[in-house]
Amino acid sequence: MDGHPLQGRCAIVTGAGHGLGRAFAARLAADGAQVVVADLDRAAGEAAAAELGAAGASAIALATDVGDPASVEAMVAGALGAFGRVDILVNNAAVFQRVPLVDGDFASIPLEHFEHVLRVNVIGMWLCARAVVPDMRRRAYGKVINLSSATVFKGAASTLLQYVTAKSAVLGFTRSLARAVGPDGIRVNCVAPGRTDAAGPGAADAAAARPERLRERAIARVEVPADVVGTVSFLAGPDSDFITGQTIVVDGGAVMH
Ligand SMILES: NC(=O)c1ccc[n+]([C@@H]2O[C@H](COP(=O)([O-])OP(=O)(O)OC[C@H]3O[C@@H](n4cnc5c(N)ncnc54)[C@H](O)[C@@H]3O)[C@@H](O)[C@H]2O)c1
């Protein structure tokens, strides 16, 4: 298991077709896990899984809407069919960038949009957890990792209130689920990244556009996916087996929680 702490494990990463989820999937695969890339964007999910396969990993893509119970059940059935087990769930999919949020004054958020954000970003996590827990219970071991955001500790005055509301709920969901399934050997934790820019040419531009964001960090530089993947790897692996119900902020020390 040296260097491959997740050898023999199977991980589902939702929203792994793009962005942070794609980076999490790559890291868990490098850790030795078999990976299910579950994304609403079928083409992106298939491209991500093909990339992992080309790098020597076992990976499949399953087009999934985490807000749809039937789709989530099909995702887990597909994972069990391919790999026979699910040990790790990374609840990463969200209405955020690829499926964009409606920005603007808090009072102008369309009701249907607010409901959809809660549906995907909160209830979707519950649907996925509910679907994987029976298999984890069978082996009395499992890891659920939920993505929140460091923004929840600061709030956002007038923009993206629906997103911050949903991401705040993820903390309570994490704690309550950790208590509910702890007796079954299932650990549930939360990662709260700061604003993370995709690695590459855009990152410097994005940082330049928001210098105040960098100033508030104790480590005052742009955050990239590589800054977050290690925490997800740690929470997925055996070194964190006595940690549950926790939220780890990964934002360069802007928020100290
Ligand atoms: N990037 C950041 O700055 C940042 C900061 C804090 C927290 N986060 C959180 O990290 C996670 C990933 O963020 P990101 O920047 O990579 O976002 P992103 O928008 O780039 O990626 C989200 C992924 O989820 C997928 N998705 C959307 N709705 C879905 C659904 N209903 N079912 C299945 N898949 C769906 C999208 O297709 C996409 O691949 C999110 O939970 C986000 O809230 C991101």
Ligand SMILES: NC(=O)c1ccc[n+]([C@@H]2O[C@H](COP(=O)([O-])OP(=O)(O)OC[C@H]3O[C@@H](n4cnc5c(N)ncnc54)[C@H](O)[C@@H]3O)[C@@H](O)[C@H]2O)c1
Given for the second form:
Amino acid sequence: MDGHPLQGRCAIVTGAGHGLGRAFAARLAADGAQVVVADLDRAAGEAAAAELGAAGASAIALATDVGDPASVEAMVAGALGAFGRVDILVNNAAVFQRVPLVDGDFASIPLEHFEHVLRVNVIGMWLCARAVVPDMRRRAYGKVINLSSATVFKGAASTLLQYVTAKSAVLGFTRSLARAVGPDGIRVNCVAPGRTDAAGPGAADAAAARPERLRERAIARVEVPADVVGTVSFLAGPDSDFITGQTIVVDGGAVMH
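Which structure goes with the form predicted alone, now that we have seen the form predicted together with the named molecule?
No partners, no molecules, just the chain.
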């Protein structure tokens, strides 16, 4: 395949206008895929797609709210209209936001915020998978890659309870979806990165927690997007065709399971 294992494939990456999602889109494009940059931030998505195009890749940007069923259906219709197929879905879009608590009590997390995090981080993944699976089934092949977080194996402070709860649900969603669509030739796996230093929302917060993170890791250095993209590339490509329902932790050995 001349170093392009995804030649002829189409990949949708949600949340691809910033941070890890943007890095995933760039790596899959380098692997030969046609890429749909889906992001709620239209300007960021268009900038990312333009960057890929300037590098010689085939890429389009689609403004997408993964928590909105109509927006998700429009995203997949746009991908099919542009490229005629969807082979890979990287479910990356997520909400990461600490909330101020009353006396540090988890019970003071606003209900509307908890519901919003679940809608984007869990229901959004289901909506995206539901939208792409019919085309994958028609060709008896597909890859769904869900992004969780290594934090789910340790828990976190009350200010992130809603985020860790949602990201924990992703593990169960991955396993159950893998069972449901395995007979159709569709593989479903999960990647759980550690806190990653990347441009975009949450980067400043990640930098502030750096000393504690480094002490936890067997490989004691800062995690960057380049540390994670290879795992996503592997799961998207043919070398992982007999792997499904798995969660791969990429965090420098802070979590071992």
